[in-house]
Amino acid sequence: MKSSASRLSLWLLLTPFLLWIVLLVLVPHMQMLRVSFQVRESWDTLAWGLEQYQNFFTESYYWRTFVRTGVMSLFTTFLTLLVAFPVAWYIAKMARGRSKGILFLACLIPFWASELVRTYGWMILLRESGLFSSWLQALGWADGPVEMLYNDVAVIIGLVYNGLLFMVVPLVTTLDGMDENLVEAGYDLGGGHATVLREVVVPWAMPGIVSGCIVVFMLTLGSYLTPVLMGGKDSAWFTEQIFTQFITRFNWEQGAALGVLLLVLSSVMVWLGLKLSGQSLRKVMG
């Protein structure tokens, strides 16, 4: 009787999660995969085929944008790691008492606002009449207004900023559990800063590094607002192509095919990251 009640409680707890996975993840993706293989012959006639995928490989703009988005997402993830690691190290190992909580809260506060608000905040700073342009002119480093928006650098700044918290949290969690005696032992054995970092700190933090990189890469790859708003009309981000096919051209079959390709790219990159780092998904996520 007690065992049956425990099983029932477990299923009741799992039901919302299973419904969420099935209804909001599996079913939409299966439907998107099905639509991607449909070929519209007339307004009420559909056939099956690979036309959408052939369009992707024959239209250079599609696959160039696809590659560009993947490369820029990798670069953004790497930059986010470089920025987040010292911050996480300071919070986990150097901050003491309440200052640790305050610093962690300081990283969290910007994310109380939506991505749209954060992106507009950067646009206010980087635009031609923005704060940075005014400072450059006031210091005499620029003769006139400087436009810092609508280029790849602005896009990467916005994406790194949006991904920072998702890199800092797993790094702090991992580094917090590292025994400081390991670092001291590394120095006692004659290792320099670079050697200790490479041989002691990074291997210990590797699950957090991989976990943060996976999350930041997937968020960056699927980002839409930041590349469009900060990159302008020439941002050429792959999610923009998907949006255009679905919403502007009402070509759901092509949009679904591009969505499937983006999902495949994300899955392959995550798999490669796990293989190259020697980590498992279970260890990284938990």
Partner chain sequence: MIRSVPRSRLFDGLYLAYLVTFFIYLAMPLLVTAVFAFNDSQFPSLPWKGFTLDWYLANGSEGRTGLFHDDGLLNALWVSTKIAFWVTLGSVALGCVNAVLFERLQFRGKEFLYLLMLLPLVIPGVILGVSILVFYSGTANEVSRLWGFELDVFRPGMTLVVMGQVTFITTLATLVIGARLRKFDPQLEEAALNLGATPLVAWFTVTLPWLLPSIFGAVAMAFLMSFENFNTTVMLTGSDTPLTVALFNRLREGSTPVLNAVALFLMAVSGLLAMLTLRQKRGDQ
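Right, the form predicted alone is done, so what does the form predicted in complex with the partner chain look like?
Nothing else is written out below except the one chain.
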């Protein structure tokens, strides 16, 4: 009697979970994979084939954007880590009392605004009629309006900005738990700044570094707004191509193939990141 009741409650709880994960995650992704291998022969006949994937490799525009997006995402992730680490260190280990809480909160506030609002703010600052351009002219450092938007540097500034929160929070959390005596011991044993950082601090902060890097990389690779709005004609982003295939050209087969490729890239990078650092997804995300 007892076991049948507990079995019933297990199934009652398991059913919503399974419906969600199967109907919204697993089946749609399987279907996307299936469609990516379908080739449209005429308006109502389909055949199996690799045509979409061949297109990807033969059209240099596709794979160049793919590689570019991957490389720029990696670079953005690395830069975000570099920018965030000193700030996280200060908040976790040097600020005391109220200022600690206030500084941490200050890092969170920009993320109460959406990505669109943040990107819009950067556009007001960087564009030709924007604030930086006006200031430069007022200071006499520029003769005419300066366009700082629509290039890769602008895109990276925006992407790093978007990723900061997801880097600062896990870093502060892991660094907070570090015993300061470890660092002092490192210096007592004759280590310099670089040695202590490499041998003591970084290994300790590794879980935070990995979780921050994975989330930032994922978000950057999959971002659409910032590269589209802040990038110029030459700075194409892979999600933009997926969007074009689906919404503009209505070529779902090609779009699905590009989607599968992006998913494979992000999964492989996340998996590599976890393997190389010896972390598990459960520890990093859950």
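Positions refer to the first chain, counted from 1. Rigid core here is just the name for the largest C-alpha set that superposes within 1.5 Å across the two forms. Quick caveat, the model's predicted, so the values are computed rather than measured.
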For Leu276, is the CA shift between the two forms at least 2 Å following rigid-core superposition?
-> yes
Against the rigid core, is the Cα displacement of Leu12 between the two forms at least 2 Å?
-> yes
